[in-house]
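Consider the single chain below, provided in structure tokens and representing the form predicted alone.
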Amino acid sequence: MKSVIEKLSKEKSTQWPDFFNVISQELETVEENLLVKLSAKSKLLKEIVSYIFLSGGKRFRPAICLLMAKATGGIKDKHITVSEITELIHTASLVHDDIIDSAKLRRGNETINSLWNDKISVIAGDFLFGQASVKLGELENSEIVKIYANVLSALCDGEIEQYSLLFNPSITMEDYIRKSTSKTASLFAACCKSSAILNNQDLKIIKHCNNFGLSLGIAFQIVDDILDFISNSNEIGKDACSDLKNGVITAPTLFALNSPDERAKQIRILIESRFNNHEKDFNKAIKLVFELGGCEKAKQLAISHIENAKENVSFIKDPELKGCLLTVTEAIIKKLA
């Protein structure tokens, strides 16, 4: 494993997208703190944490947090801490998701659970949640502690709801958006809102920041769900079409299921049977989702949430910073190009 970590360390790039250039120095600080300053005493745990943070990740959420901080008054040390908290919670949730899904790949590398085992992976994820809690205490801000406590609660709630709706073709769009908000968008909203709070912005600005993060996060999840359909395993760094195979009904499938076309009934039957004929039935369901325009309709839904996100940064006066945040929203949709 030592040789794997050394290889990942050499391959690790700190080049950020151009629209993150205005916060590149702060992102470097976040990256360094995640890699070398977490207080793991166990040699094995240090090895696992190093592997996790060297295995990739664009640090998208910390970057959004820092951009919003810069746009609402400037970046302080506590904004760096909030960025780290956000990435720790996100990464911990991925570790636990991989255990739940028995996933073998994450960001193009082997998952923690496939390299070690589920028990160690649960503890590693819990350690990252614990480190996020320690850093929350360091903020000495009860309002932000409450915000992130609600995020942690929402993550669990969303995961349980997703589990309860597996292979259920009767899921509604409201169910899907609620689950996406809990599992993904709540963390985006939290870091944007917290950035404004730390800069002592008024309630109106704080609400705009929260709404920006919420809309951006929902769009991000929808795009991720579309990519699960249209990309191969090498492109997305995990097994393609894994959501539907595991019984998770996402936006593309949901739109296909709600189509007035008679073929929508076939998808429903295939899902309810849990793809009895395995690969043949599964591939038929994927084909029908494409034929019924599920991915195209999901893309339009993502675009509508991106437009909502854009509307909520109209208060930002600095043209460069507003431009950066607008470019971030556009970059999410461009992932589908």
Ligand code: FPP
Given for the second form:
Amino acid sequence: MKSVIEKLSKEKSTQWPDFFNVISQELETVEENLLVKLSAKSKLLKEIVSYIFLSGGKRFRPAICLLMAKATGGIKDKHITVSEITELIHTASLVHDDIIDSAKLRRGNETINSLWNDKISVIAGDFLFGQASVKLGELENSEIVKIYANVLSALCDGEIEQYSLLFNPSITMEDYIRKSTSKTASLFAACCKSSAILNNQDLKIIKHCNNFGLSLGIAFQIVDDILDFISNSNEIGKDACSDLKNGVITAPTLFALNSPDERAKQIRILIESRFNNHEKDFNKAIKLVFELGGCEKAKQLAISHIENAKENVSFIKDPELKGCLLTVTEAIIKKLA
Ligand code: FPP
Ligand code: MG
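Take the protein just shown as the form predicted alone and give its structure as the form predicted in complex with the ligand.
Starting with the chain above, the whole complex follows.
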């Protein structure tokens, strides 16, 4: 394992996209704190944590949090801590998600459950949650503790909701958006809102920041779900085409299921049969989703949430910071280009 970590260390690039330039120093601090300052005592946990934070991740959430902090009054030490908390919770939830999905790949590298095992992965995810809680305590801000406690509950709620709707073609768009809000957008909203709270902004601005995070997060999940359909594993660094195969019905399938076309019924039957465990049936369902324009309609839905997010940063006066937040927002949809 030492050699894997050494290899990842050498390969690690600290090159951020241009629109992160205005916060690159603070982002470096977040990165260093995640990589070298978490307080694992056991050799094994130290090794796993190094592997996790060396093996990729774009630090998208910390960057949004820092940009919002800078745009609402400036970056304080507590914003750095909130950025770290956000990335720790996000990463912990992915470690657990990979166990649930028996996923083999994450961020272009083997998952913790593949490289070690499920039991160790549960503990490693819990350790990251523990570290997030320690940092939350350090903030000495009960409002932010409450926000993040609600996020942890929402993540579990969203994940269970997804589980209870597996292979259920009667899932509605409302179910899908509610689930995506819980499991993904709640964390984006929390970090944006917390940035404004720490800068003592008024309620109206805090609401805009929260709504920006919510819309951005929903768009992010829809795009992630489209990418699962249209990409291969190399491109997205994780198992591709796995949602529908595992019974997770996302925006592209939902649009296809809701189409008035006769072929929508065929998709419903295939899903209800759980594809009879046959690759052929699964491939047929995927083909029908494409034929009925599921991915294209899902993209339009993502764009509408991107537009919503953009409207919520119109209060920002500094043109450079507003520009950065708009560019980050648009970057989500550009992943589909
Ligand atoms: C990835 O989504 C997963 C999440 C965004 C949330 C997962 C949440 C849990 C496992 C609950 C655990 C939380 C706590 C607080 C114990 P995805 O499966 O759509 O994305 P992927 O394609 O990258 O896997
Ligand atoms: Mg998953």
